[in-house]
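This document opens with one chain alone, in structure tokens, the form predicted on its own.
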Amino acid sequence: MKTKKYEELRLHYKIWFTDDNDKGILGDGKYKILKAIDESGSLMSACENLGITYRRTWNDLKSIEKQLGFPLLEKTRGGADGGSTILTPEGKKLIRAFDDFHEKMDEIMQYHFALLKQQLLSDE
């Protein structure tokens, strides 16, 4: 029996990378944080825009740096103009690569999701 509900299905998924022990390193959430830092030039601003806490985010990013073995952030303390946090060249490379990877996976996932919906909607 066909149902219109299948037509209403939407695809959502997450991508994340782990270490050898399956401990999470980087996923969609932390990627969004790094991207927001890159765009705003400020960890505080990125946290405010995303509605997340500064302290936990800072600790999470430091943990990622430790796991990957290189710094992601360059931080300068505040002065008259306030501080800033920018991505290191490796941090920028990481988000560009994650961007590219996600874009390719999005296309693949959407294609196969469309096939799945066709299969569900077919009369066979």
The other form holds:
There are 2 protein chains.
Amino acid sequence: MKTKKYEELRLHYKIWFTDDNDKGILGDGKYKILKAIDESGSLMSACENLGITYRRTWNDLKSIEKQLGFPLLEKTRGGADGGSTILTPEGKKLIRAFDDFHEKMDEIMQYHFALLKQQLLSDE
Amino acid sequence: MKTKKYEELRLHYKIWFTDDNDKGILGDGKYKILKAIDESGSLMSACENLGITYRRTWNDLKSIEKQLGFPLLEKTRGGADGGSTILTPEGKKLIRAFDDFHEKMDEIMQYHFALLKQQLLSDE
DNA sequence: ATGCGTTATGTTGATTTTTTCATATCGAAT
DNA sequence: ATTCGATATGAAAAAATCAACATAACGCAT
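Form predicted on its own already given; the form predicted together with another copy of the chain follows:
First the chain shown before, then all remaining chains and molecules of the complex.
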């Protein structure tokens, strides 16, 4: 009964960065957007890929850059292809750092979570 | 400019457990409630201590036990002191495991976050 | 039997978040 | 100059979350 429940347990986590007033800057959600933009080259296609609304995503991006105070994106409007959005070098650097961090955390978390399950399943 | 922003960066994170359908079971919020109940011996005083509403907390607790399928709490009503809520041994075990996990993660996260900051502050 | 403090639960109203819709702007290509 | 596909932005509608209030049940003490 209870042991079965514990074995089915899954771990989830979210990380986010804030400024020194704990006001959010960048988290998992916004990171995903930036990554999708980097891969697709435009905001619109990034939104379609992720299944999220353009309107909301646009707000999110605006808030990131407002918080950080320097641009992560380079946007163009008009032209043959309608426009584009790509990451600045600083933007790429940021998502790479975030990526690396996540990779490490995934590994460490799952390892310790396995230990926790054992702790729960043991009879004391 | 940008480097200053990075130095001011703070890390936050949340962890939570779900069942195998990713339906939430226990997270930081509910963990805090359980811990406060353990320390105070009643739901009401736990809520006052945490500054959260009784009504909402009661709903949260109900959902935990519904998800887990076995009780974490032992409640009594009436009597000289009006009633009480205490953790079952299984409940105590769970919050202890969560506690241990959090402690480890806090340490590991902060360590790797420091590395990430260095990565961001370095010029490439 | 009345009072007291706590658990238990419904309901309603407020607040916040998220979606949806509508519209404007831009610039290359035709 | 018109079309096209993308960015840019406002505003309203809808949904989800949260807070507040009211009320009942319970059982020991007096």
